[in-house]
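We begin with a single chain expressed as C-alpha cells, specifically the form predicted on its own.
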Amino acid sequence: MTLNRRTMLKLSGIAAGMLFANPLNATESKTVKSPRQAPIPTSSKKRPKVVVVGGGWSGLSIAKYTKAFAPQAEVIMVEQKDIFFSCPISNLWMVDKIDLEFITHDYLKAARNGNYTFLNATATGVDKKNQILHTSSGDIAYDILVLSVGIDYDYSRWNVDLNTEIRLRQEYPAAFKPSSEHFTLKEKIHNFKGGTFLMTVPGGNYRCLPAPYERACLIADYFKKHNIKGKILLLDENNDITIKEHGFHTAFNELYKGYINWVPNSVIEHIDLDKKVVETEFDTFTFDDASFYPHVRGGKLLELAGIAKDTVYNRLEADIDVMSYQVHGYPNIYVAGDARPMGFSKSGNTAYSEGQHVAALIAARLNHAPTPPWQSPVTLCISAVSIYPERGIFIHSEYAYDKKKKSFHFATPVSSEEWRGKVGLENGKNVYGWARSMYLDMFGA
C-alpha cells in the first residue's frame, strides 16, 4: 500500500462529510441552487437520461445493466468517492490476509467498460418536480433517477450527546461503510496491546449479518497466532447470533474459546468514553479499545430528498412499492440497494443482483416494453472463521414474499456452517472466487 492511495482513499471519505453539512431539510431540498447547470453535456436532447446516485455494489449493477438493456440511453453514475472500496471481504485485510489491490477498484474503467458516465462528485438535493439532481459539481437533469446511496449510521437509540457521538465516528468507527474507517481499525486491530476489545451486533436488519460475527473472528485469530493477550467482548443487541448461527457458535466455542466472549441481549444504553465504560440493562462493561457499530439508517440524501420514511427497525429508509422500486408519487425515480425497505441482506451480492432486475425495469419503460416480473435477489454470503488456515461457512438464498404478513423472507435456503474438515477448507478458498467474479462483472478485466 502506497502512501499516495492511503491518501486518496481519505481524502474521497472528506466529501462524504459535505453532505452532512447541508443545512436543508426534506422540504426545503428543491430549492438548492447549484453552481453550474447541466455539467455532463447530453450528446442529444431525444436520448432518455438516466442518474444513479451511489457507486456501490447496487449503483454499479444499476449504471452497467441500463446501459446494456438501453443503449440509447444516456446513464450517468454519481458518486462522491473516486475510488472503489469493497467492505464485501474488507475483513479479511484488516488480518493482513489480502492487499488493498484486491478490494480496490477504478471506477473510470467501470464506466468505460459499462459505456456510461462517472461523476465524481457529492448529490445534495433532488428537485422531485423539475426532475433535477443537485451536486458539488453542478446540476443534471433527469429523466430517471436512482438512488442507491446506501446506509448511514444511527447512533440515535443509544441517547448519546453530540459530542459522544462525533467521538464515536473518529475513534471508534463501526467499519461498515467504505473506506477511512476500515483505516482506523485495521490500525487499531494491529496496534492493540492486550485487554478488552468491545465490538457491538446491533438489532434490526443492519449492514451485512454476518460480519460482525466473521469480524470477531478473524480479530481473535490474529491475536492468537500474534500472541496477543487480547479478548473480543461482542456485545450483541439480538438473542442469538443473527444468521450462520451453528458455524459462528461452534467457531466462538472451538476455535476462540477464551479470545472471544459473546453476550447477547445486550441493548447499551449509556456510553461513557472517557471512562471506557458501557452500560446496558444488566451489566457494566469495561473496555481498551472498541469499534461501535449502530443501528443504521438509510442514506441522508434520501431524508434531504423527502422520500424517506421510519420503519420498525431501520429509520429513514426508502418510502418506495416495494415490488417496483418506484417512490410513491414519484414513479420516475427509484431505490434499491441498502437504502431500500424490504428485508433483504444489505450484502453486495444480494445488491448487485437486485441491480440487475431493477436495471430490467427502468430498460423496460424505457424501450416501451412489457414490465418484467418481479425477480428475487440472491443473497451469496461465505464468512470466513479463521485464517490460520482459511476455513468458512457460507448461506445462498433468494427470498419470497409473504403477501398476508405484507413482507419477504427467506426461500429455500442453502447453507454449509461445517468449517472443520475439507468442507470449510473449500468455502475458505470459495470467498477469493466468488469476488473476483463479482469485480471483473462490476469493472471489467
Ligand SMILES: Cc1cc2nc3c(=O)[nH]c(=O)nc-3n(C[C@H](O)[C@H](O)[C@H](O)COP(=O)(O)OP(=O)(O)OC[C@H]3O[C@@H](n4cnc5c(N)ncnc54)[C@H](O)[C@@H]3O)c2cc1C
Contents of the next structure:
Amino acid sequence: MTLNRRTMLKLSGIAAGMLFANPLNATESKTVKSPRQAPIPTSSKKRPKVVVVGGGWSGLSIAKYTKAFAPQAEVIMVEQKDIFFSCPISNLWMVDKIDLEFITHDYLKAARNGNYTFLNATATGVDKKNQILHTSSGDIAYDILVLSVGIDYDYSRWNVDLNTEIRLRQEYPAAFKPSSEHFTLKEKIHNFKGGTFLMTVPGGNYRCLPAPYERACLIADYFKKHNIKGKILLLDENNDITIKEHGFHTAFNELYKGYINWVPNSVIEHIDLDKKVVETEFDTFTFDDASFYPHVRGGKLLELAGIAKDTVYNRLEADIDVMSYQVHGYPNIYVAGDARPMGFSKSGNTAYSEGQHVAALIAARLNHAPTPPWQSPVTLCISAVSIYPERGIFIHSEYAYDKKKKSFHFATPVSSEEWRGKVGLENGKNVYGWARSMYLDMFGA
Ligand SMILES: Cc1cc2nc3c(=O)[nH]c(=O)nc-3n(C[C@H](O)[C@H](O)[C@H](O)COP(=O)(O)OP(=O)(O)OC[C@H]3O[C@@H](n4cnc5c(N)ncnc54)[C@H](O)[C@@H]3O)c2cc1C
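So the form predicted on its own is up there; where is the form predicted in complex with the ligand?
After this comes the whole thing, all chains and molecules, with the earlier chain placed first.
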C-alpha cells in the first residue's frame, strides 16, 4: 500500500482521531502502570505524529528537519541513552587531544531548539499493522515511524561460543558504537605497558571505513610520544586499506614504521582469549591487549520488528526500498542512517545529510506536496593521521545509482590524501570546524 494523498487526508482527519488517541490507551494490557515512569507524550487528535527511534546522526537530523519542514506534525524522538556521545572525533578524545565535553551533547537542548519531543526510552518492538511502537516506557501510536537505530555487532562470523562472545564484548570491545566501550578502550590505551596491541578491521560495509586506520595512527602516535614500547597489530580482513589508502599507507610506512604492523587478508578463524592467541588462515598471532571489531549488522530493533534482511554487504539490515527509504509492505515506516542496506559509507555526515532528504520526503507526504526527487547523501570524512602535530586527510563525495548493478557508487569523489606539509596541517585543523558545525546544527547554540 502506498500512502497517497487521499489516505493522508484520512489520516489527518476522522480516521486519525482513532490513531492519534492517547497512546497509553492503545494497548492498555501491555503498558506497565508505574506512576514514576517517564510520561509518554500524548498527542493532539488532529496532528500527524512522526516517531523517530534513535538519537544518532540520522535520527537527530530527521527529527529536526521533519519538524522544520512540517511544523504541524508532532515529532517525538525516542532514544535509549540520555546523553549524546559522538563517535566522530572520539579517536582524538582517546588520545587526550580533546576533552569529553567536546563530543558529548544534551538531547533536551536539541529537542527544545528543534521544537520536538525527546523521550528517553528503549524501543522494544513494532506492531506494524496497528501502527504502534512499543517502548520501555509504554506504547506510542504513530502515523509515520522512522527507525534510525544504527548498527549492532555480528560476532557470528568468528564462530565463537557464547562465553567468548560475552568476553569479547566486555573485555575487548570494538568501540564502534556510542557507549561505554569507548571508555574501556581509552583506559586500555592509557594503561598499556608495552607489547602487542591487537586491533581488527572487519569485512563488509562496516561503520566508518577509515576509523580503524585513523585509530591505529593516533594510538601509535600516542605510544611514540609517551615512550611506550608498544606495537599495534592491525589484522585487516580486506585485501587493502578500504579508503584513503594512499594517505594511510604512507602514514603507516613513514610515520609509524615499527609501531604499526598492518596485515591484510586476515580473516580470523579462531580466537583463544585465555592464551591471547588469534589464528587466521595464514598465520598465528599473540597479543597482550586488544580491541576486536567484528562485522556489523543493522540495529537489533529491525529484527524485532520483522523488517531485517541479509544484504550483499552485511547481515540483517533494513528491508527497504533504496530510493524511498520505506519498508517493503509498510510505507509508513522508514529506515535511514547506518541501518540502511545501501552501500553508502556508514558515516555521520552521510547519515545527517541523508536525514534531511528523508525529512523532506516525510514532510511532503504530510504537506500533500509532490514527492521530492531522489537526492544523494554526502560523504565528507576527515581523518586524523597524527596528533604531534595534528595532520589529516579527507574525502568528499556524493553517490550515483547504477541501474544495471542495482547499487550505488561514489559519483564525485574529491580527496586530499596528502598529510605532509601545509595541506595536511590544514586538514588536521578542519576536522574541528566540521565537527563544531555539525553539533551546532543538531543541538543548537
Ligand atoms: C571511532 C569512530 C569514528 C568515526 N568518525 C567519523 C567521522 O569522522 N566522520 C563521520 O562522518 N562519521 C564517523 N563515524 C561514523 C558515525 O559515527 C556513524 O556513521 C553515525 O553515528 C551513524 O549515525 P546513525 O544515526 O545511523 O547511528 P548512531 O549514531 O549509532 O545512532 C543510533 C542511535 O539509536 C539508538 N538506538 C538503537 N536502538 C534503539 C532502541 N531500540 N531504542 C532507542 N534507541 C535506540 C542508539 O542508542 C543510538 O544513539 C565514526 C564512527 C566511529 C565509531
